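Shown next as structure tokens: one chain only, the form predicted on its own.
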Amino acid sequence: MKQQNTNSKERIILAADQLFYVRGYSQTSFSDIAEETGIPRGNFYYYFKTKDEILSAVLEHRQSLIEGLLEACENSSSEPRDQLFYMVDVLVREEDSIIKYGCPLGTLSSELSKTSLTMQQHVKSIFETLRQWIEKKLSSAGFSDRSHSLSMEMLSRLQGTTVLANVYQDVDFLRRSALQHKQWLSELLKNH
């Protein structure tokens, strides 16, 4: 029984991340990740008594998706250099959906800063661990004294190829953009 019931939990945040992702969270009720789970909607109610804990939960999926993405980038190679590209590379990884959707984390932002500070927090804090990771890459690479406003330009960078890729529906920007974050990488850490 106990596995069941962290199953359904678990079916019922990942039908809700991908709704909100898709959809967005305010137009994704409680009877749509039902529909989507097969999960009937009064069962909801033992996992999660409100929308905003299921948002809660989704948060924490997201949060332990980019400490993934993070792990793979330390994995892909020893060098920061090629650790930071690999994260660049995400976007051309994930095209289909950016184009589609945009960033699952940029939109979720996006839209709950006009509504919940203490999701607005969390979402936050998820963007931090990616800010702190590349600011860590930059100033192993002897950025010290800059890492903090340069990975503050990387993320920004990042995160308008998403917003203009997914308005646009233009691949060819998107992928244009990766390169040109690369070159700009590749310039600032050989020029250092």
The other form holds:
Protein chains: 2
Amino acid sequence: MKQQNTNSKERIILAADQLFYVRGYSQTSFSDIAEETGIPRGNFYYYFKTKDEILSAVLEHRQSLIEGLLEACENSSSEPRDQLFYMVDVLVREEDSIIKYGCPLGTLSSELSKTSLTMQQHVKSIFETLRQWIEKKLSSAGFSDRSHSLSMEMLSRLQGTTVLANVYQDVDFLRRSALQHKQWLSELLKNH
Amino acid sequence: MKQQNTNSKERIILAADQLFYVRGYSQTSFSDIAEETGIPRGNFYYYFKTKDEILSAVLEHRQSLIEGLLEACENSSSEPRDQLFYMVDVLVREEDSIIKYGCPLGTLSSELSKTSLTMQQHVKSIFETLRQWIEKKLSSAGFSDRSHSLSMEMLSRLQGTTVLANVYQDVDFLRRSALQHKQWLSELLKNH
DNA sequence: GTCTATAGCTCGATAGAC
DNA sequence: GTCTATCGAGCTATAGAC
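Could you output the structure for the form predicted together with a further copy of the same chain, given that the previous block was the form predicted on its own?
What follows is the whole complex; the chain from before opens it.
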């Protein structure tokens, strides 16, 4: 009934989450995670049968991180408009890592779409969580018909910004894009 | 003085270019390229000292492909507006591979920014070739002051579209986005 | 539950015959 | 220039002692 192992399992997931982001999934080895956590390689197989199972656990963790972000957006204001602004500003709050490694979801999806469509589907469902929240906020701001395509457009702009900021390693572009994104949202919501 | 080897070297580059796109750079092995070309593994080292040298050659090849695309854009019309449209429509002309593997430049940049900043700089310079051409076309359409930031915005939109189309494996979204992109360009150029 | 040792495989890279 | 054979390192995964 004792669950000290939960600690080790959680530490593996957290280290893997960071390493998969920084180095990519395929370029992260068990040795890397072992070095980061101090837990021996062979021990991992007590918690996970395969490397893919670690990836699954990491994806569940990222899903919960996204849900945490959405909650923070909800708590940032009572106005849907400002909640969406808070979402856009995650670009600036995470600017350092985005410049260096891109979007944690976008770059992982890119990698997995080339190697494991099954796992890529899991990333897609995290995107869906994000998109549905955006759609809900746009709906409550009066966009009942266009809310779906607008939510896709908003995600698309966010992804485009992270890719180019990463390509050009340009934090000023990232900040200007976030500002421009909020101006676009303002214009959009002004008419409702 | 005989150069039959040029044939083999070129075949290696072409196969590597395709495999680096479809599987990713790190996930493509010499064996994969050997299987694709019929050229034995060990033979590669006559033409390239390291795997990174193959990547360099592939990047030079992609640079020339981009220059070919720009030439096709130039030849598609005498109007800068329609030349830009032709550029946007590459999304639709390449829709199948974009849905499956994303943008050949964007996904490669994502991967390399995590593993080899040196090689990523090479990808960045290819993006620059693209961006400068767009900037030139916007300038000749009257945007002398905003042409730089608008060229970044156009690249950003293109990248965002490819990422989301790949995440959602959605060709309809890709086509709608291309249309929307051209409408945005039309609105922009209407005022000049 | 935790750890070491290692199997079995594939990788990039090398050596050398022809 | 073209090919085969192989090295040494690193990988995921397994076996089994404690």
